[in-house]
Amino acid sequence: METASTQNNECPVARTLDVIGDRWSLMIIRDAFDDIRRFSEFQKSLGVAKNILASRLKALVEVGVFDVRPASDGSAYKEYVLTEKGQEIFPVVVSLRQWGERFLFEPGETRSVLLDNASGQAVMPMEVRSASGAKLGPLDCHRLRRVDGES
């Protein structure tokens, strides 16, 4: 999924963005947080195009975010089995369903809700906060060009 332009871009949001950034790719990935594993469970859930979910989830294998397997019910199907690249995807998920949640529904209006399964309580807001716990904005913060390795 990466395209020549961004490929070699010290941005890591731009190349994230190459690898899941555009809509259906986030919610195959959303679906498979859901524990949905199956190409027809996928087609089902999302009502996309069979072509256009083939052709995300073989970029998301490509990429690493997603491992094939065979069906865990022992049957002649194939599972899309989201790999430790893709698990670290949750935040971003979350923060983006607590963005529309927040900014996206009129009052009385019917939604989701993310729970936590252990208290059964919805999920806390999702912050950014500095090394030493302090929640940081946008004007708390910079960016810096380096390479890995250096300080």
The other form holds:
There are 2 protein chains.
Amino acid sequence: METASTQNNECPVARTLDVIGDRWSLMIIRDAFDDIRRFSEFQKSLGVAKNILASRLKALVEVGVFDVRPASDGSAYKEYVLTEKGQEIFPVVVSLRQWGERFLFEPGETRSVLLDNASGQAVMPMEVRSASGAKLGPLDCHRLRRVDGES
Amino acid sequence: METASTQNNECPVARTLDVIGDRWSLMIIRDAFDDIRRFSEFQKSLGVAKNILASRLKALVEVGVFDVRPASDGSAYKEYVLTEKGQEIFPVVVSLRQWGERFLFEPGETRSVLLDNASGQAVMPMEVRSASGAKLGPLDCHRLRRVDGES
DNA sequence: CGATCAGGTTTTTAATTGAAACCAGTTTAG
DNA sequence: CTAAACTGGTTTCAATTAAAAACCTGATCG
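Would you mind generating the form predicted together with the DNA now that we have the form predicted on its own?
Next comes the full complex, and the chain you just saw is listed first.
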């Protein structure tokens, strides 16, 4: 599944894409945020071939994004639930969603929107911010190669 | 390139992944945020086959993420620069990066980090927020199907 | 003028995807 | 209690896609 070129890459973006960056993984995770847990539910929702779904779920479990556990309804079947690591993908999915909402829909076109349960209002657009809270664009940042844990 | 199943999907996440959700597109865009502009620079940075790079750049230009224009150094060659639509992918790339930094590196391992030019400090972790500014987790939100522009 | 470089395209081969059939264990309906 | 249907897959095979390498055209450099 992983390519040797990106696997040991020191760029975190590359590593992330290697783990969850294929066509279906992020769709599966999106569904999981919508409380889908069982194989057949994922398959119905996504329309993906069962062999592909099986291989993706297996990979996502191996990498620690999902846990497999007995179904909560007491049946003998399994369910796939996001680990904390998986839940923390939420900002990625929301930023993908917001970009699509803004640039990929015609005015008047039907779409699904993400609402805050408490207020019923749409969530805020996500922004990159500096330590002091200022909004940062791509030109306000730079990458630096660094060893973690250095003094 | 696009699948019929996701193309007319009303889920913005699905549409976004259809446009920029393949193995290389987001890597190309990440490089663009790092001021890479020319074909040969992308190729050298990514190590991707030239035909794949060419097809991705072409698709990304068609979809309005990149503009092609004459090289800024006055030579007869081209360069690929992000449109506004492309620049707005920044939050997606940063959230991918931050997830990878947090979950995909061992302590002490070399990585690249993203710093604010002004302060030299790392950027803040991205968060999903409600209209009132409260941090929202996946359980605090729900999706709703809606027609845009309704009164 | 010849060599080299930028920016691809074409060809060929390898890997991945997806559809469909199949299958074992589980649950439900009668 | 038994047959039918459902769950969660695996296997097989055809078709699509990706990747490597060779090739090509025009631009630039020496």
